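Only one chain is included here, represented as structure tokens and corresponding to the form predicted alone.
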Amino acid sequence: MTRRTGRRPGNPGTRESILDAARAAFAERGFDAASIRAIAGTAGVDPALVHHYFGSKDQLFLAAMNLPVDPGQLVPRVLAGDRDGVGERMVRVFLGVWDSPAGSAGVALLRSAVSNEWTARLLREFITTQVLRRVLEQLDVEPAQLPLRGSLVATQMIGLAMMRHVVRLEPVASADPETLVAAIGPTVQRYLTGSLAS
């Protein structure tokens, strides 16, 4: 009996091989430049098998990050309503995830990103492509300002997560979420849509 050659068929280790290849590709090339075809090639499988296991590149990225939430379901909640309330809704939705049991995966990722450049790259790609880009593209701001605005919003959101869940700085760590929404939401709103001039 001759052994089959060519790409590996699906088996229990195939899914993990695809995820390993995806993590490396997303960390090295970023979400936009990483392709399903290249990831499949690195994993030694057919691209159709990647689609079979994960569906889209977005879903593969979420699986590679091991996140329990899908930004595609959360971003519409941030955008539902008037433009001037996006900052507050973003903080509210963010806290709703991070303060829930699902937030423990985010805390673990944040802790790892502080000391591991590879994880930091993945976190950067996640925040940029899966969250901030999706919000900012709907707010009719100058395209040239998108990177700066997104980065400024990230300083607030990641800073909030770090102080509330990693450093556990009081009174932020135990503050009522609506207190934080009221305090931080306007700053996030200014970063999203307001003037950035000094």
Second form
Number of protein chains: 2
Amino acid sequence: MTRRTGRRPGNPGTRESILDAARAAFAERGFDAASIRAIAGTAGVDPALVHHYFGSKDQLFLAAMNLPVDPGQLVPRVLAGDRDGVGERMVRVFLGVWDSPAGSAGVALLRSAVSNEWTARLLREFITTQVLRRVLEQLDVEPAQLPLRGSLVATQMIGLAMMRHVVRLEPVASADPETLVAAIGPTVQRYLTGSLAS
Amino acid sequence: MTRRTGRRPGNPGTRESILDAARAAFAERGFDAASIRAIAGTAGVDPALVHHYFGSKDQLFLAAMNLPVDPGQLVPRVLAGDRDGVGERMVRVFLGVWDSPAGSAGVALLRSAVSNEWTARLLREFITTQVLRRVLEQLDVEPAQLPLRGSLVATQMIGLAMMRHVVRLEPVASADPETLVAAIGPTVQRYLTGSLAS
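Could you present the same protein in the form predicted together with another copy of the chain, rather than the form predicted alone shown above?
Below is the whole assembly, all chains and molecules, this chain first.
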């Protein structure tokens, strides 16, 4: 459905040049500070060509990380329902993605992030800006607590992905998703909306 | 303090041969089924030499995994106190190890486990037999639930180590240990002794 814009489409390597520039910018400056204009400048192309190829900055970020899943489409499923069920819904949606063919991209991302500082930075930006911020913004919690709550959720979710899909520790590796939703949902719920003091 | 036993000490590479054979045996057969006798056989040495070099099977396992910390000495600190505090004590002892110089061995182990299936197997055996089983055996919980409880604890603890020490997501990466003990202790407590159904 892409329409000819009349612009030069760039050399065959243009798309890769843009993705390389995007990865560098997102890792070095972070998602919020990286601009399409600067990424286009590094790649030596017109900013309009970046939009033409990739759409929004969010979509460019997902393409730069090789992720086949768009959290922008998943977060509404996490938020759809009562506030007390957001923890269970987050675990359910998360497992749905990781148990699907898209999960292999997640495993590849985790593998890369533990050995490569740049990928670790991209993973941090992804977790924070694409997932946690979008959920936490909707939950009406004390703003000063958002970063700690978000990173606690990340410890539980990334640990779940690690044990189920990378280290494959049983019975978590083969457990029925709803068993894990029931067991882990309350943890995520407390990290999102509950008391964090003992 | 090692005493001459009168046995031949083996060739210079004997110690490494034993460790190679031990890694293979623990990864292929698991900790429980691997025997010192079989490991010695693979390495071409007398079983007594394995005991002479490494002591017990537990100690051989720690040496094979290059771990500078012996969970056998840490688990009593987790168990020392009331049952309702075991979750907080486990997080506190865990953070104490990971925040110490020994933490770099943990990071190296995680890095290796995500890219190497053998190391992942050794990590599974380590988590299960050296840490979780020793704690859970003392807590008087339904035996049928022990594997699920143990692997849920592993999701939270490994996720904590990943986010604090590998991916370094803030504020978990720099948080005061007691902040994390207060926030994550109740999670571990529930996985160990609480209800896992929603």
